[in-house]
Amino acid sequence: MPDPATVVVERVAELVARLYPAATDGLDLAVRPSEHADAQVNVAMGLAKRVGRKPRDVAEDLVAQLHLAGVCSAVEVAGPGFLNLTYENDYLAELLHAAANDPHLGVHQATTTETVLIDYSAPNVAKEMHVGHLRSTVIGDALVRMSEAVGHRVIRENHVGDWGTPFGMLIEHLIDLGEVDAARELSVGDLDGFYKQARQKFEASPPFQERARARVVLLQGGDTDTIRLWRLLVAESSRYFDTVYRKLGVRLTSDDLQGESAYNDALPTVVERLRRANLLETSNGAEVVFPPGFTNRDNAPLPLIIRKQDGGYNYATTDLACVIDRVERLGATLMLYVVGMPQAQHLSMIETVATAAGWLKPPFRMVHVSFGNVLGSDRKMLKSRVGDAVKLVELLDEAVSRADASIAEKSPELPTADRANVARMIGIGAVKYADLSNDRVKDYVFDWDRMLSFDGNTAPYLQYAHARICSIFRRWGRSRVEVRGVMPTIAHQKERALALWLLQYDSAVWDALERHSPHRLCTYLYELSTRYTAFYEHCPVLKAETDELRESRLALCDLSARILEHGLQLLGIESPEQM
């Protein structure tokens, strides 16, 4: 509703459907933003292939019928057919009054509640968490938030690998740590050095090979000893893992692991069903499916392994009982796997094996949510000094010294206390707006001086703009809410701009969500700042030359500090009100 278009929108459908009724079907009709007006309506082109007239008559036609009384002061034909509207000052400041009352402040709430599974971060127990676990983790959050602040039912699960044949050699490298040890070990977040010391035994000594061997078919099969030392392992991880989640600001806790070992007790289930479904094939003593549309380097079939030769189940199995699961005991119509580019063909073969047994079918979907790598200045998957991984604790340690070192640099009146407060959201909100303003399916490269930077499309940029909104109110010295009453007046050309642009708020936020990309949204607040700042440049607001008018520009701003700090708050972002 907020949004001045979609009035619009109704008005040119209705219309369309009372000339050309027989042509409206599969119609463009948005309205969308203008470089040469406040926005534009394309719909006239395509009527006119379809009715055999020219465009522009079609055009001209439909304005001189169009009844816009009250919503555009003006609507004009130009180009080869488009309509051009012009929004009528008083009616976009209704609007503006209505967002700013509005708890949603615009962004309209789904019709159809759906329940939205979200899968994402997927650290393994026991392993470090490295840049690897960034985007997923940061892009995932994000599309929790959104998903939620247009009233979804949100269900995260942290699809962690907590299974397979690696835990017979880290527990026993626990047992000849000790328990204590080993634990105090984990939980100061020294899981690198836990996994490689287990590692290099495990490669080095047979003996310890045999044990592990011997260990892995313990595990397996429920003993019970071995099975509280694994979950002493999972524990001590996921105690770690609440941590660097806490430090980066993301709602994951270990309420929502799900890991892979949940479900276990289901595979012989999953094997049954395909069985019945009549999928099930043996192949070289592996009983498999080939989903059609699948082939190898021979261009022969390609098997879904779901039984290995040796009686072993497979990550597609498990990933099958969790389609499963997810459908029918969670009832989630909508599941996101936010996952890296490489499981694509995994996955979409998960997809079709699900929907041909039957357990995929609408409204229920599965949504791959890839992504790319994030990159060196040299281009290749970004490494540390040595070359392995680099650690997440210690990137996000960087970015919030770093933006310390800024702070104290260009803000030294900031008292110490607070400018920890300050670093950490502007060094975390860094990071994080560096991945999720990226379109999430290229690569990106990470550079720490642009992403810290002040200028061009950053957190810090944003963040700024939120500050000097506060700082104007902390002068002013009344309380926020009490110009939220007012009926603000667009007058100036840049009181103009910004107002269409706050008014786009809820099209931007449905945009990112429907399309699962965040970096729209970041791309949309980006430019709300950019013409805020605009704004503030031209049109003072304390200083304003009457009552009316500082009030009015007062609304303005709150609004738009509002909506900045929603829109970060919406990809997980804090917003400082001084810096």
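Having seen the form predicted in complex with the RNA, the form predicted alone:
One chain, no partners, no other molecules: that is all that follows.
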């Protein structure tokens, strides 16, 4: 419990409940930043309306009876009834000491542990991972890490497209190439080439079209040899996806794959359960559900197609089977769908139908974690020089290459092996942070110069701040662990500003997690780096006036570095100790 606001809120809540027991329900008790104090409580404003008194009078009554000795050195009424709080320096020091000796650095664990299923990345078998997969993958990975950090049980699920009519042409193309040659082509990552060759052949050759359609029938019918060839496509694609995930530094592995094919046997059951729930209707020969509140451009009810006229199932059927499986087999109380914004209506319809069918009821719920696009400098979808989607692996390789050139210029004394490792951390970190530091619901422009800059709100700036702190301890020549037992002294204004921000880490992590918005943690870490820089510039550390002051400031340095490293780790970004 390192955030001093926690204690203030508890004591204000107790006092309000005692003084005004009938007026406490739903009252805003949040502690907010203030330009004129360490923090501010605005409870008197809302409370005054409920009890028919002036806000300032209510605020003065609260101050007179609020016991915050040892927590606040001053509690003052400001403006129309705000409570301005100034914390005791000794109290801040105690909280810093507690955070430094907490394995979670003060981030409190969830009071109710949930099973959180996070659906993210979602490439298609035999298709290249391109820059369009970046946002889902890194946002999903950050949410996985944050959820695990606060104690939730997390299930990663990579819902890959591994079924459907395109696999007829892909399998036939594989047969034409020969299994060995096809496997070799796929293993080197030329998934785009493989898919384009199959598509071109399909469009140009009627006999190939007939073979492909016949192969789809065999696939759906469970033909043994066709299933074996299909599994070869899936396995080679999965192997390639794994290389991209390792390069990107995310938690996903082949064990997290959950293809559309996994739900094939459940699709008839979905239809039957919808029929039993009296939700299924026939429209133009198809079996559909009309979820309330959804209409088309003509304001007519919009159907969710469950089974098409030809008897085939639709994406919606698979997605409903997913909900059933995730709730009834996996027990996922919270399902996060890290999927692009264009899928908002579809997912909302799925949620509405699953709720109406009785499959999705408290505490089970699904949340669409939507996101915008990655744009080029022309503010259009980012494309390669030849106009194709940018391959994700090529983007990451270029990031590392650019970072290596920058490190070679900035730190030529680094050994080659160390430089390569640091370049990897900086390059991959820069790409991820450039994405995560932007509000996920907005588009952002991909800019190499900005994301690799050592100035501003970038990963290299934060990584450099961490490395600079590590260098202080190398010069000190003793272990950082030694200062974790030190009770820091908070005297200088810049020490105080840093201390107050360090104690906001718990709130920052929970705020980012509850809003499913990693950019809020990025904002916190950037502000921490700037406050640390100001502290370092104004408060000598190794040349402090006394041994006690030096150790106190080293303790602040150590906690700053650990929170920077831990926060970046929650974003999936590594922190070099030297760069």
